[in-house]
Amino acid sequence: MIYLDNAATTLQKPEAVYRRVAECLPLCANPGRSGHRLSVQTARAVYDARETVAAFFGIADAMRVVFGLNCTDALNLALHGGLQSGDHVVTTSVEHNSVLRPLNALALQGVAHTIIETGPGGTLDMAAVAAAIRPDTKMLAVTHASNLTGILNPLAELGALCRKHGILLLVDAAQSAGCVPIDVQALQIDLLAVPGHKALFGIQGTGFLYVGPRAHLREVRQGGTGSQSSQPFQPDVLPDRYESGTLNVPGIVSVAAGIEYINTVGIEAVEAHDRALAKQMLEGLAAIPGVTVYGNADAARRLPVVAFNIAGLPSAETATRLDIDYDIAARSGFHCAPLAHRSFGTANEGSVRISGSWFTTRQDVEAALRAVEALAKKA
């Protein structure tokens, strides 16, 4: 099968990731819970992984890397832990439900939010963002790249704007982490939510939140941490305050192995490869009669994540035909981004999304383009 659903999860991982997990499992004790050598060895593996993550994202203090269930879990910690009644948040219309649903839940608790519409081009208007900031604004919550179109937001400008107004910058890097360089200090990011199972090539059920020095979060769950166990309340030290319960050690070391692989090939090489795929996808789809491609067509501002529709063919039918007739995996529907579909004018029908990875070839994309063309001719 040609797998073009990498925006949901990467299917092909580097061999080093599989080996690291296999090596970890037989020796995987509970880190920090015991003093025997297997526990100490496992704790060292987690610490090393934390250091690997920190170095990759320009994080000065590895203890500010908080491992969790996934990117959604990290975003919930940032939003529910960082906001309270009377606060205001600025966000955008291309956010994933992992941001929108927590904000809607927080609205019932007195946390207001303003949504900046991107319009059909999917590009963020910096003037509109600045104009939405109020005296009670606590945070700007923004995706780095749309999970529907792959369009990148200008993090450097957003970081500078947030520092100017003294508010926190929360970045959802679900699509971009591992595809383009991200340095939290250079970009002035206060909170960075990252999944392990996408472009970092880790296994599913992994993710982390970087908690910067300006961000002071409440814990959203309490429990065993292996530290200060005689105390009745959650430890106040990082990362223990936010890491209750047994960690997913095989998953954590898989993420470290994925990052080490990216370091070997070079993040710049990954970025160039992804931009070439995005250009091929955009230009190829745009040249097919009856196909509508959504969002800004500038491949330099996009990841290889492209949404489209074929005139006269529902998105679900297109994806089904790609799967059954052409052995191509794509995703149809609303992609957990309902407001983005409203911005692109597809709120009623959804769209088809194809998304590549480092392991996607030009031949894979060419085969998908031929299949879409054949379907468009029949529609």
Ligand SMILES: Cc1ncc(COP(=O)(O)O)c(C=O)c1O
Given for the second form:
Amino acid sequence: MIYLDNAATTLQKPEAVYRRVAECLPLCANPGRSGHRLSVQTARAVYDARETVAAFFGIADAMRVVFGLNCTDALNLALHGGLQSGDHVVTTSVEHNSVLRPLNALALQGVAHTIIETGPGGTLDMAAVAAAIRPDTKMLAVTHASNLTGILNPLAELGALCRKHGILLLVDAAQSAGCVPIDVQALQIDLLAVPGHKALFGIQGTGFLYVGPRAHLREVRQGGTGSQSSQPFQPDVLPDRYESGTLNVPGIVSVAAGIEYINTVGIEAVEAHDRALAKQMLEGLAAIPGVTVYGNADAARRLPVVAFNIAGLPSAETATRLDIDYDIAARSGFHCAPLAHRSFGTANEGSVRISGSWFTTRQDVEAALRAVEALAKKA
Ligand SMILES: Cc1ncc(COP(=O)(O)O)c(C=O)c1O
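Following the display of the form predicted alone, present the structure of the form predicted together with this ligand.
Full assembly next; the chain just shown is listed first.
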């Protein structure tokens, strides 16, 4: 099987990740709940992982890393915890439903939002973002990279714009974390939502939110934290305020193992590998007669996440043929990004998406290109 659905979750993880989970499981007591040695040891493993995450993303205080279930969970905490009636949010048409649906739910509670339309090129118009900021704007909520086209948004410029206007910058790094360097201080990011199970190579059920010092969030869940247990209300210390309930310790240590692996190969090497894959995918698909590729073709500003269609073949049929006839896993449909499909003119038919990872080879992409070519010839 050639796995080209890494934008959904990475299938292949470094061996060290599997090993770390297997080592953790038999010794996994409840961290921070009890005073016995195993509990303390487990809490130590979580703390070490928090520090590994913090160092990787330029986070000065590891206690500002809040572990959760996935990127959706992190985004919900940022949006529901950070916004209230009377606030306004600026966002974009290439957001995932993990941003759009919370914003639509919040709109029913009096939180207004403005959506910046990227158009078919998929590139964010900075002047339009600046023009959308109003006196009541509290936050800019933006994806670092589209999960449909892999097009990267200019975070440094967006961070500077947010500071200038005194608003919070929430970044959805679902696609980019582990693919390109992200330093929350250099980029002036206030809230960074990250899945553990994609390019950081952790297992599923992992993710975290970085909560910067300018962000003051209400907790969206209350419960046991292991700290201040006699108190009736949620403690306000970080990360406990936002981490109610028993943590996914095997998952958390798997994320740390994934980051350690990336540190070994070097994030710059991953970035260069991904850029080469993006170029190969974009150029290869564009050269096949009958194939339409979506978004601008600047591979230097794209991750290896590419959406396309074959003329005369529904996207679901293309993905099924790739799977059954060629043993290639790709994703069809709307990719939880309905507005992005509207921007790219594919709101009715959706598209096929192929997405690579550090473990994807040139030969994998070459095989996929040949398969698409053969399907396009028959369509
Ligand atoms: C851009 C983007 N945001 C958010 C998510 C949600 O991530 P998770 O599945 O970890 O909740 C995804 C998942 O594909 C995504 O691509």
